[in-house]
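So this first bit is one chain, no partners, the form predicted on its own, shown in structure tokens.
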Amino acid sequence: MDQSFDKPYSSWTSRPLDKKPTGLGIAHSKIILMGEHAVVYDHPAIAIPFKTCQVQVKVQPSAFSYTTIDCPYYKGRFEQAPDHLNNLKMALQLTLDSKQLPKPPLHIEILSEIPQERGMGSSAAVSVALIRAVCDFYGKTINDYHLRMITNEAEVIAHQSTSGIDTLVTSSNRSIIYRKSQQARDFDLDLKAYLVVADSGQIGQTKLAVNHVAQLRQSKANFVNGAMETIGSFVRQAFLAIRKKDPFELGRLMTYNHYYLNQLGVSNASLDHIVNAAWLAGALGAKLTGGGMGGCVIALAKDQAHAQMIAESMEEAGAEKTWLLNLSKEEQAKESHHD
């Protein structure tokens, strides 16, 4: 064990003993607005920060001679945490090593509103929040490049590979249009509309869905390649609709996007049922979001009352939980001022 773990608290920090520090880190989830699966084949996708769902990490001195963690899925010695938390072990190690920080025993507490395995960037968001909390604990700053480099290393542990989308969006307040062969371009999303996000209650099957599309492409190359080209064109049109502040055109393109994802076989009956409920409730558009075969559904509404009505319809159709996101910068500012 690192000998620094055995040092008393006062030997590694200059802060008074009666004011033990608490490091705080916050990150939010992400939503793929358009372009799922086509992005794998070098077509563009649009991803947006979803601040309605956040994760908070607190870092404090440990009460024991070893680092501990308290999260919804494990509580105890960090070094003995199950393998699915190896990404957090990597994030902590890289943060301490790269910043040349002392390594006393810490206590890490994770409070997350982001459901796991729903395509919302949960693992990346937790890593981002942990890195920020550790840096805050030691009174250190970390720039976006360094933060994202460490998070991507942790994401490789979690997913074997990473596109970098989750890291970019969970660590930023700006939306991005992303393409594998090009540098991501960030932009402000500002629409007089609401996004409804509905959790189907089913674990997303991203790897299975990606493999399914790859196998389908081997047997029906023209069909799959054509679908990817079409989805890519929808994404580019959606980006223009956002720039023109046209939620009706964006909603239409979202619906078309879902149709093609359905044809590729990455939707399922439960997701389609929730999407149909949103359409019947008057949504401007609705589609699955993320890898599919489970996970979440999104719908576009013209205002808050409309969004609440759509959310109720999606819940009646089987969604376990729904969230609303105001896409108007002006209205967000008013809400923040009111709060």
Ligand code: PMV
Second form
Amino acid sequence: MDQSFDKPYSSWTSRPLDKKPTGLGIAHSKIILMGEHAVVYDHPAIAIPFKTCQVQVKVQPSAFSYTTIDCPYYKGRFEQAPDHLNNLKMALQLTLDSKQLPKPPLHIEILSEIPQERGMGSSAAVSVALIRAVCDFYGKTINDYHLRMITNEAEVIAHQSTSGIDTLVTSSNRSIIYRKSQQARDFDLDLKAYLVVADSGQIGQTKLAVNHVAQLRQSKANFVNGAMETIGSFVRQAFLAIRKKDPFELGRLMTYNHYYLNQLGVSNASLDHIVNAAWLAGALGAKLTGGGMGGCVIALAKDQAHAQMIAESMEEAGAEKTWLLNLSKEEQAKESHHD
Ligand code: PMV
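Output the structure of the form predicted in complex with the named molecule; the preceding block shows the form predicted on its own.
Once more the chain from above appears, this time first in line as the rest of the complex follows.
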């Protein structure tokens, strides 16, 4: 860890470097590849780190006698920040308390590429980056267990209940297959394929969608339980397809997964339209991701040119923004070497 506090934080915007003591923390977003909603009923889900969208937090001494924050939604005294930043207040307080750090007034700056409320784990990622930045500021290390414990506390404030997926995946470089009743298992996703992520531009409504499924389950228990079983089986088959490095099979399973989510009533016309556009453009598979009723759609493409074409079609169908993720580890390594 650089303790000179004079580090060249080249990834930190294009602003000129200053000489103030600075702590930096970075975290990425997450994407649920398959199994959302079924995971609520203890079936498996697969989630992957999505490093294309990141958040960076910078911590410096405050110019005032109180802690200040500068983020896209609020700028000013941290104590007086709106309630939707209470998760970050909790993350800061727990980090300082548990590490027994001094509490001089700090200035916290948040730069995020992760859209909020799209099922990409924005709140968990900001907490992870903030905790890392505070620890970096004080020259302290933090282990994954401690980092996740604090993030989960902050997530409980942000979302009341949390499956823990966002915390796990935004704080790790590895994909996970996750089941509520079991320890998450991490693995490397390495496929000759591209993932296209498309933001529908609509806020995802996870809580509403989870409640909708729970209500449907009361009136149509056999149908919902059967659908969850089937989605769980698709996820297990998808995990095998990933291990066999078969993007075609994975794509098929993603599409089947979307069909079931649609039948459960957690898709909507806009998401279906974007999913259809991806299919028509030749995607190996496409589905909504996360809680649904808004949020994002993902599609699998066999190569970069194919991914670009699919992304264009998804934008023509209404997606506000698209991102591409190369799923080949070898090519990812080459790309980061060129950066
Ligand atoms: O919208 P997200 O990314 O928070 O995903 C929600 C996933 C659900 O399975 C619908 C709910 C959950 O807590 O796992």
